[in-house]
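A single chain, nothing else alongside it, follows as structure tokens in the form predicted alone.
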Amino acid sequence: MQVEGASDVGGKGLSVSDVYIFDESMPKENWTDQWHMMTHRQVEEAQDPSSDKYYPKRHGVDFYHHYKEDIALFAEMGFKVYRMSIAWTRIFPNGDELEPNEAGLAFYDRVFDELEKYGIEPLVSLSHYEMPLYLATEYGGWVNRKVIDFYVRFATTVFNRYKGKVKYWIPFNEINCVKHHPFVSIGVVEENHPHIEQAKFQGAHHQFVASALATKACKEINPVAKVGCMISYQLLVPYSCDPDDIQKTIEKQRESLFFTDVLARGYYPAYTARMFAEKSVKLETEPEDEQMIKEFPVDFISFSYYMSSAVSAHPENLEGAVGNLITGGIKNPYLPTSDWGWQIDPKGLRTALNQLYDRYQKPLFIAENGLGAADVVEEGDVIIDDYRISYLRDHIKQIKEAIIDGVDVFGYTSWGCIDMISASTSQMSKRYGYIYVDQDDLGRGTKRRIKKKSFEWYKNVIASNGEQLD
């Protein structure tokens, strides 16, 4: 949904990512905040075919015609692997269809075969903000059990039909991010919820139990598959030795790595009650759910990484880190900013993939690490990136300490590869690509790919496997 565009063409129905918009009137502080809260109102308007906004993400950098081209930049860097996701609504575009749409199949099977041309791998999302808008409009979104089936035959069908191409499969990507945007991840409004809590654990336990059954088809279609989970993992830390700062970072800490503890150990950690009742949370369960879970939880465990945010009790007279976009949390005085105000902490990375590996000695991918910046083409399609080269290189080099730490570290995919929308801004110029796309925060431009500086440097550190960072 942030590449892909030709969201009119071969059948597509929409998703629930093509009804956020980008205006250039709008207050910059709100860009993230519609990322976060929808409104039935745009919903609505989202759903107008007269409609005179613009919807990035149905329009991404229009790779649906751009693939062959793309693909051989990927490989003229070196990729050895190329993380995607599959729109469902190509495939179901409205998500309740008993027969696939085999134009949407055909397509992947394009880009699949040009991967293999190249010996790039592919690592496949199903489900990465885009569930067909119609079931949550019709159906109330995850909260409605009925959508596990639906998701079911979607994955079913890909693992038949692609079973010779694709080994790695992600069902939900950043699953744990509905505690954050619940329409993107479960396809719920939040505004004027009676009670948002209840929806989003409802929710994400029906996407557990989608996984597994997700991962049961997908070994019995291909038992060499393998089948992960991922999550969004901003690395806590205690803003002080207070013990009441302790003790918020661990609550908070629980509160995103739950998914993972669900999906990885296969079952509802004990702290998972107090937590509930909490939060005032029943969740409505089937009594096949716990074996279901439990029977098939996940091969490896995938992360985003771009920062980390440093957590107080008592955060009223601190300053906070308004640009982390996750958790927020207070300003960590020992941290740089990127330009849009996301603290950079490579050694967090370190820190991460530790807690993850000695939490559930699984391997580990970092599916998600790069740094949005605003590049500048100068003359003669030259773009000088030593910032995101600079990112990378202190990050890689925090990786290869973790796995001298012992951490089996199996993948790692930088985001992204090529300019494309911005998720949480819905902007272009939020840039963090080694090509660069000739295209503004409208659309407008000739789509023209560009490499940047870190082209080249990104291409000696695949040919090294990490070694060259200089």
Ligand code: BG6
Second form
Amino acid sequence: MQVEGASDVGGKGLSVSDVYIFDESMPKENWTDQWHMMTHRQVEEAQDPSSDKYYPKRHGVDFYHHYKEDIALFAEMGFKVYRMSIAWTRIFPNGDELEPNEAGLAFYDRVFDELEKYGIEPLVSLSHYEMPLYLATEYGGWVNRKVIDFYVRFATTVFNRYKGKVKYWIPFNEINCVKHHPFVSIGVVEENHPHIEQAKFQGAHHQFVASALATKACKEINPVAKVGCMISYQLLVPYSCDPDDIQKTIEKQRESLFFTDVLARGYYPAYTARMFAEKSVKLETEPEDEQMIKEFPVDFISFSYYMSSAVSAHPENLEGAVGNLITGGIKNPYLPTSDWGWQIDPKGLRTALNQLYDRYQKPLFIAENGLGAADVVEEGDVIIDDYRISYLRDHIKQIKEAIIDGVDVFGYTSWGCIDMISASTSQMSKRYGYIYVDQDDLGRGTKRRIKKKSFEWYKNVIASNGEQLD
Ligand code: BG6
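Instead of the form predicted alone shown above, give the structure for the form predicted together with the named molecule, please.
Okay, now the whole complex, with that chain kicking things off.
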């Protein structure tokens, strides 16, 4: 939903991400607010064809029409894997149709064929913040149990269609982020829910069941396929050795680990009862849910890692971390920050890998890691992004350390290989790629692709399997 664009082509329906606007006149510090808190009014306006707002995620960077050129560039860098998602709304535009949309299916056939031509393995997310908007507005999102069936129909359709083409699947991107942005995660407008914690965990429960059912279907259709869960893992550390800070950190970290606990182990962890009681959450479940979740846990765990944060039980007099730090937290005085306020902590990646592996003993895939920065194009199409190279180099070194520690890390896809629309701020100018796209925050530009300095650097990293990092 951040690269593809062409939201009005081939019968595609609107997704929940298609309602986010970019508006320069909005104060910068409010740009992430809509990501965290979608309003009813905005959802309505987005459905009005006469809305004059700019909706960047409907346009992406037009990968839809540039996929051959883009994949050729990925191949030139030596990619062995390409992480992408299938837009649910290309296959089932409203989400509740009985038959899939052939034009949408055919598009991904072309993408997978192109990847195969270069020997690039696709790693495919089924739902990367892009459930059909119709399921949010007409059914109330994932809180409604019916959405499980719609999702499983979508999943089964693509598992069958791409059986020989895709082996690695991720049912939900950053499934733990429902806590921070329920609209884009489970299709729920917070204003409508007096008891939002209940809605979030009910929606999450339905996603757990859906993940298990999708895993079951996937294995039946293609026994060699692998299914992984995906969380946003922001490493949390105690601000001090005060026992209260330590306890608080454990509780905060569990807010994310809860999701991997259920999906990787196949049952709700022991701390659930207390957590739910404190939040007054009472799940509505069906008798078969427990068995389904138990029988079909994921094969591997994937996660995004951008930053870490400190936690204090007494934050009143401490400086808070800024930027889109999803779990908030306290500024760590030992760490530098990106221009968007994210605290850069490469060694935290080694810790995160060790923690996840100690806890689950399942293979790990780093599905996202990268630096959002405002790149400058100098004369002659030169882009010197040394800051990005240094961020990635420092993190890759720590992956090596984790591997020496004995952690089973079987893959790494940095975020994102080509510039795209930022998920949280809807900016184009927050760039992550090795490939620059000539397009500004309002979608103006030629969309020309330009290689950055990091392009050649990463090519060598892949060719040397991470040995050559300088
Ligand atoms: C992850 C998301 O949270 O972070 C991506 O899975 C997102 O979709 C990435 O783009 C970086 O965040 P942002 O807000 O800088 O685009």
